[in-house]
Each structure stands twice: as structure tokens, then as C-alpha cells.
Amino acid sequence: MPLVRKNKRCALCGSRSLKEVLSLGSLALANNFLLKNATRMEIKFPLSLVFCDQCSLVQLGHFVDPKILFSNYHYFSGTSKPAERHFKAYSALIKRRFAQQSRGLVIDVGSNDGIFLKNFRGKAMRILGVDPAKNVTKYASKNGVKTISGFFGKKLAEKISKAHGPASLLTANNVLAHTPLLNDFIGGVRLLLKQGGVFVVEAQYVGDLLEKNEFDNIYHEHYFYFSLTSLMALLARHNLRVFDVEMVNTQGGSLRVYIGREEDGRPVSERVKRLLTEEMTRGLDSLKTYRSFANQPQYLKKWLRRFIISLKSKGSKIAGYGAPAKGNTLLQYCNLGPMEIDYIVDTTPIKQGKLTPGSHIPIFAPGHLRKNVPDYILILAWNYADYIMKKERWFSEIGGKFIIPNQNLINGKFLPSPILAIKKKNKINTL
């Protein structure tokens, strides 16, 4: 595969009927952080969305080679306390609901540093992680979560099945969108999933992306943006059936989908039927819906840039909180760099001491906030905004203000500036 290729055929159904619905321009890879003394030129790649009017799958207009994206990864889930709490509660739910399957072989694809699988360690349990990032798999294995390094698909599934047997519980959390070869991935699931086994997927929900103007959740690692409708179309091609679904608040809004073999005959829950009907009503299968969304990122860019520049003209110091991929999309698309954002803090050690991709803003550990106190904090990891404001309550107590970038769109109306969340006397007010 070349460094980048134009997406000419739908990765799900093979149709050539792909229609562009949004372009964010050419951006640097969202997790390609730079050393402060880096002299190499940054490569930027086109970032756009296209819609397949045959199967309703929303996907990137250009695919970057996954080896470039994932071979040396800067994201470690375990550095996030909210993520750790989420996966602990999630694993407890799975163990209660699927007690029998949890006692068999549990495989997590895209297991990262083992944040989810470590909750399944026990005498009666066998666990195995799969992840393409070699630096992350070494870390996970060293910390007691056996992990195979590789890109999951039919070939690797056969290898795992021969060595370890079929999986009674198979999970893929925020990873299905990260594989350009969708049918190979799900084909691998079909090969590896034991009869009577359960496959559980968490994936960012395209319905929330549209409703909440979460365009910054679009970046080169996320090849796909799923509705339940498009996900079920993919699974049906491999004789897999969705039997239940939940909405969860991770990543700005995600689907948690419960899947089994078609021949297992599990009854389909009312929640599945209701959500499919709701998606039809909302037009998630319509090109018009996605094209109407395309104006929203432009409005947010206009308001956020104007607001930040207004603050800087008054001598304000502005820091960013978090350097997630979504934050790096936002910074680049809104043309915000070190002239507008003085610095960023992030809890991930591997990011500290580096520069953000594309925008080149220096990154420090969170303790830097107290040494170089800003007037405003732009919360780039906005999905953890409540946690961050609570953790850094001292900042509000001395009069500091938080900016939550994607929340200037309320009920379809744009406010004159992004919401400022100010914590006073243990109460959060919005202005």
C-alpha cells in the first residue's frame, strides 16, 4: 500500500458510489508528535469524509497506510483515569452478563496497553491481546497481559485459533474504525469466534458526531464512522447478527454492540429495532443529512478562532489541556498554533517534551499549569471535561476559566463565543 491512496470503492460493499460530504483540508497525522528540535518536514495528508449511498457507511476519502499510523503509537489508554474507570465498569458488566463466555478464551483486538483485558485476569480465565503497535504490545506483555503484535484479519485469526483455540468472548473497543480492510477484519472475527461465543464492539457513533458537531473526532486513524445500520450491513456479510445494542458516552458518544453467530439464533432486542427506526427518522442513511452537516465545522472554526485571538489581543495567556488526536484535528483545522496557545499539558509521558503535529505547540506534564498559570484553559480532551475541571478545581478557584470548544453549538444555534465553564463555590456555571 502506498503512503496514501484515494478511496474509490466502499470498503464495506465495494460500491463506487462514494460522495464527498466534508473536507477538512490536508492535515498532519494526529498522533505523529514531533521532537522539539525536529528538522524533518512534516507530511500532511488529505482529510475528508465520503458517504456510500449503497450501504450508508461514512468513511475517509483517503486512506493512509496503517503501518505508518500504528506501528509506533503514542496513545496509552492506561494514562487516562476516566478511561480506566470506564473499562473496569465495562468488564464487570461483561463478566456478569456473559459469565460462561468470560471463563473461556477472552481476546481483545486493539488491546493497547491491556487496560480492558487486565480486568479478566484470574485462575479460570485465559486472556490474549492483539495490537499492531509494537511499542505498546511490549509494554502490555511486560505488565502481565499477553499480547500479540500484528494487524488483525483472517490470516492472524487462523494463526491464533491454531495456537490458542477459538474465542468464547471477543472484543474490539474503538478499533473497528481503525482498520482499512473491514471485511478481512470481520472475516477474522467469524473464523475465531466460537459457536455460542459473543463478539462485543464499541465504536464511535456517527449520529453523535453529527448532532454534537464532533468533527474533531475525524482524523486519519478513523477510517470509518458507523451507524448501527451500516455496522449491521457489514456483519450480515459474514453471517454475524447483532442481538443487542447500548449507547455509551465514551469518545463523545459510542455504540456498544453485542454480536453472535447467525446460526446461534439469539433473539434480537427491542433496543436494536428502536435504534434502527430512529436512524431512518434522523436520515442517517441519507446523503443530504451529511452534506448539511458540512457547514458546522466552518462555523465553529470561525467563532473559536475569533474568540481566541480576541483573548490574546488583551494579553491573556491560554493553555490547552490534553493532546488527543481530536485536539490535534481541532488545532490544525482552526489554524491555532503557539502564537494563540502558549502550551499544552497532557498526562501521557511519551507526549511530554514534544510538539503537537501540524500546530507545533509544546507539551508539558499537567504540573506545568501551576508553574506557568494561564488565564484560560482550552479543553482539547473535551470528552473528559467534567473530570478535568474537577481535577484542576484550583484553577477555577483563582479565577481561571475553561473553554470547551465544541459546545458553542447548542440546539442547532451558535453562541457568540464558546462556552466558558467557571467553577465557583463547588458549582459549575456556563456563560
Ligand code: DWN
Given for the second form:
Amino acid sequence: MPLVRKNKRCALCGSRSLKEVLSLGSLALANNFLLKNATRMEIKFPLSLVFCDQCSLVQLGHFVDPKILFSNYHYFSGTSKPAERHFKAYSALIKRRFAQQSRGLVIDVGSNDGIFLKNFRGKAMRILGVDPAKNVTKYASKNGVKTISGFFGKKLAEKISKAHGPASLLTANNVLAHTPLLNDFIGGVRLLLKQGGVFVVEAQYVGDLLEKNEFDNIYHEHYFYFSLTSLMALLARHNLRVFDVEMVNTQGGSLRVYIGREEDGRPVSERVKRLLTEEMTRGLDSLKTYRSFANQPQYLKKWLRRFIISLKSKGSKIAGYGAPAKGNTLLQYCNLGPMEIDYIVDTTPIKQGKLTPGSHIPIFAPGHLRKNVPDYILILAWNYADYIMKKERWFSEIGGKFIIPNQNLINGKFLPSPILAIKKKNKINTL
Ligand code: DWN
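Having looked at the form predicted on its own, could you now put up the form predicted together with the named molecule?
Full complex below, order starting with the chain above.
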């Protein structure tokens, strides 16, 4: 695959009828953190969304080669305590609801550092991770999770089935959006899933992206932005049936979708029917809906830039909290660099000492914050804002202020200026 290619045919249904929805310009890769002397070689790639009016799948206008994105990866799920908690609760729910399947071969595709699978360890359980990022999966073995390195698809599924047998429980958490060969991936799932087996997918929800203006969740790793409608269109092509769905609040709002083989005939829950109806009502199957979202990002860009620059003009020091991939879309799109954001702190060792992609802001370990106390903290990992503001409440107690970038949008209406969040007695007040 070339470094980057224009997406000319829908990755789900093959239609050429892809309509541009929005463009965020050309940005550096969101997880390509730089050593200080490497800024000159940095490449930027076009970042835009297109909509397939045949199957309603929202997808990127250009696909960057996944080998560049995922072979040496900077994202370790285990560096976020709330993520640890989420996957522990999620695995407990799965073990309760699908006890029999959890006693068979459990495979997690995109298993990262084993944060989810490690909760399935136990004498009767056979667990197997699959992930292409060798620099991350070596940490999985420390979690007692055996991992096969590689990009999942039919070929690897066949190999795994031959060596380990079919999977009774297959999961893919924040993975489906990251694999450009969607049909090969789901074809591999179909091949590997045992009769009566269950496939569970967690994926960021395009409905939340639109409603909460979470445009910073758009970056080159996320080739696709799923609705239940588009996900079901994909699964139906492989005789797989969604039998239940729930909304979860990770990553700004995600779908958790429960899937079985068509011939197993699992009854479809009311929640599936309700969400499909809601998506029709909201027009998630119509180009107009996405086109009307297109001007939201620039609105937030205008306010956030103006707000941050006004603070800097008064001599304020501003630190970023967390160096998430989403933060690198936000910073680049809003043109915020080291002149505006003095530094960023992040718990991920591999990110510390480097610069953020595109915006080139220095990243330090969390301890740097107390030695260089800022006036404001811009929470770039806003999906963990409550946890972060609680953990760093010393900062608001000394009069520091948190800025949560995407909470300007309250019930679909923009506040006249970015929200200044001060946690007082667990209530966010705006100034
Ligand atoms: O889809 C994806 C999600 C699941 O994870 C991947 N494409 C890449 C990645 O996206 P992200 O980087 O936006 O994910 P997070 O989980 O929002 O990243 C949080 C970042 O913030 C991490 O670098 C860890 C850091 N962090 C921190 O420094 N202090 C997080 C917490 C909770 C903290 O207290």
C-alpha cells in the first residue's frame, strides 16, 4: 500500500458515490510524537470525512498505510486508570452474560497491552491477543496475555483457527475503525467465530461525534465513524447479526455491539430496534446531517483560539493535560502551539520528552505540573475530565482553572465563549 491513497470506493460496499462532508486540512499523524530534532522531516496528510450514500458509512477521504500508523505505536491503554476500570467492568459484564463463551477460547483483536484480556485469565480460560504493535504487545506478556503480532484479517484468522481452534468469544475494542480492509477483517471474524459464539465490538459512535462536536476524534487512525446502521450493513454482508447494543461513555461516547452468526438465530433486542429508529429520525443515514455538522469545528476553533490568546496576552501560563491522539487533532486544527500552550503532561513514558505531532509542544511526566504551576490547564484528554480534575483538585484549590475544550457545546448550542470549568463540590460552574 502507498504511504497514502485517496479513498475512491466505499470500504464497506464498494460504491463510488462518496461525498465529501468536511475537511480539517492536512495534519500530522496524531500518534506520531517527535523527538526534538525530528520536526523537519514531519509529513502531513489530508484529513477529511466522506459519506457513502449507499451504505451510510462515514469514512476518511484519504487512507494512510496502517503499517505506518500502528507498527510502532505510542498508545498504551494501561496508562489511563479510568480505561483500566472501564475494561475491568466491561469484562465482568461479559463473563456474567456470556459465561459459557467466556470458558472457551477468548480472542481480543487489537489487544494492545492486554488491558481487557488480562481480566479473563484463569485456569479454565484460554486467552489470545492479536495486535500489530510489537512495541506495545511486549507489555501484554507482563499482563499474562499471549499475543500474536499482526494485522487481523481472513489470512491470520485461518492461521489462528488451525493452531488454536474457533473462538467462542471474540472482541474488538476501538479497533474496527482502525482497519482499512473492513470486509477482510469481518470476514476473518466470521471464519474464526464458533457456532453459538459471540463477537463484541466497542467503537466510537458517530452520533456522539456530531452531537458533542467531538471533531478531535477525527484523525488518520480512525478510517471509519460508525452508526449502528452502517455497522449492521457491514455485518450483514458476512452473515453476522447484531442481537443487542448499548451506549457506553468511553472516548466521548461509544457503541457496544453484540453480534452472533446469522444461523444461530439469536433474537434481536428492543435496544437495537430503538437505536435504529433513532438514527433514522436523526438522519444518520443522510448526507445532509453530516454536511450541516461541517461548520461546527471552525466555530470551536475560533472561540478556543481567541480565548487562549486572550489569556496569553495577560501573561497567563497554560499547560495541556494528557497528550491523547484526539488532542493532536485539536491542537493542530486550532493552530495552538508552544506559543500558546507552554507544555503538556502525560502518564505515557514513550510520549514524555517528545513533542506533539504538528504542534510541537513539549511533553513531560505529570510531576512537571507541580514544579511549573500554570494558571490554566487545558484538558486535552477531556474524556477523562472528571477523573483528572478530581486527581488534580489541588490545582483548583490554589485558584487554577481547568478548560474543557469541547464542552462549549451544551445541548447542541454553543456557549458564547469556551467554558471555564472550576470543579466546586462536584459541580462544574462556568464563569
Ligand atoms: O481509538 C483510540 C483510543 C481508544 O485510544 C486510539 N486510536 C488511540 C487512543 O486515542 P487517544 O490517545 O485520544 O486516547 P485517550 O485514552 O483519550 O488518551 C489519553 C491520554 O492521556 C494518554 O496518553 C494517557 C493520558 N492521561 C494522562 O496523562 N493522565 C490519561 C489520564 C487518565 C491521566 O490521568
